[in-house]
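What follows is one chain in structure tokens, specifically the form predicted alone.
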Amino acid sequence: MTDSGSGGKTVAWGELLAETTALLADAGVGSAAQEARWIVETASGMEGSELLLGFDTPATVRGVAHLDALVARRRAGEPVQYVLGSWGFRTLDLFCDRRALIPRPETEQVVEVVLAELDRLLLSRHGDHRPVAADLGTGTGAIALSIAVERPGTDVWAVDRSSEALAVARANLTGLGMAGTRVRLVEGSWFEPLPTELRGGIDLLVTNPPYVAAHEDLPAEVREWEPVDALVPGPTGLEAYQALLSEAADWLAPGGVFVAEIGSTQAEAVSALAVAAGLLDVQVHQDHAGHDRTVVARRAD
């Protein structure tokens, strides 16, 4: 980038945006113009119309240095979500870095299923019932915090075995305000850290577990930057579902529901695991691209 400030040429943010777009395009970034805008907004502290109005504003030395660092990271292949340090998920603006998976649009659609199931459950419970949900493998906290914000009467447990991922979730919880008072973060593998008094009393279990088989080829951006333990559970990609469904019925309340994000080819296998675990009314929901994305199953009343 061109320097700015005393002893160097003064460069306006509009010119830096054009230069950033060219640099990202040269590095093979497919959506160079959009990503350049996001990166310049982050470096300049100006967003949307404010950046448009500030195109002729000279950048500071600090601003250019920040921009240089962000562009270098993106050109090296680091996902733009990590470069920016935050990413939108439904109503939330989530902090994210390499300690946890990037929140994805497909998971936003899983949350839609979760909220519909919570609403259905509330209609079947007593009027003063306070629902309990557990998000197993919470990562950034995207699912758990969305439940807390969009269904504020729900008690939410967010579990992850990675202390580093939980640190990311904790940062996001801190920014949630009053809605976050109903969320508890606990470290451990699946059901292990949950208090025993919850056994048989959880209304909704939700999970977006690792589901990539060991032999599957992943895009370089995913393989080289995102935490592999959150992607690959073992040789088949089904290991996490096997572990979860072996205990799910014991933890669900009567009539409670299990909701899992799945890989697009896993609906039949995960549905069979749910049936074998004694769960009922197994359904598969597609995402907006028409791919199988969510398996829902219920414990008998």
Ligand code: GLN
The other form holds:
Amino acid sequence: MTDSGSGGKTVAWGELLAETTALLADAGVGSAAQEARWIVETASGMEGSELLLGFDTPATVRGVAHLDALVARRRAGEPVQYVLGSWGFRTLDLFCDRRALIPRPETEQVVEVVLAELDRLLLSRHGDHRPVAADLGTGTGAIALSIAVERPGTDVWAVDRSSEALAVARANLTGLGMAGTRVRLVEGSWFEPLPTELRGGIDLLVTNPPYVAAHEDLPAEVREWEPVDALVPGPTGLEAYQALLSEAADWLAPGGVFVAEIGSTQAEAVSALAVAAGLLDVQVHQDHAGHDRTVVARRAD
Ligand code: GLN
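Next block: the form predicted in complex with the named molecule, after the form predicted alone:
Once more the chain from above appears, this time first in line as the rest of the complex follows.
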């Protein structure tokens, strides 16, 4: 990119934005103008209207170097969320990198279902019981931290067996302030790291586990950049649900709720697993694209 250091010439951010757009379009990035804006915002430290007003502001050498590095990564095919290093999820601005799955809009809707179920549970439970929620396979912490922020009366356990993913979740938890004091991060496979006192006491279990079958095609940006362990549980794509549901009824409180994100073709199979695990009132919810996305089931009262 233009060398702002040579001959005392400086390049303005507006010009760099135009160049970045062209470079991304040239590399085949679909929404080059939008992504260029995000990348320039990150490199310049100016956001939204601040950047618009700052178009004539000369970039520093350091700013241009930062921009060049980000553009090179995006041109090499790295997902824009990892390049930016943060991504919006509901009310949160989550730090993200290759150690955990990128937070997705479908999962924002899974949280919507979770919050409705928590509200229903609160209405049906008497006294000052603090609901206990557990997010199994938390990744960036998107679901667990959203619960903590949006329903501050809840105690939240966030579990991941990947210490690398947990480091990402921990970084996000640190930015949460007060709401973060209700969240505990624990390392291990599904229920394994939870304290035994919680057995039979979890009001709401939620999971966005790996659910892609080994033979399924994934877009190159997903396959080559996101952690495969967070995507593919085994040959059928159902292995994580099998493992989780074999223990879910033991860990749920009476009347407690199980909520899982699913692949759009898995509603029947996951519902059947929930019934086989002794859970009741199975419901399937669709995402905004009209695809089956969330399975909800309940332990008997
Ligand atoms: N929705 C993701 C994808 O197919 C998969 C997420 C998951 O396995 N939990 O890109």
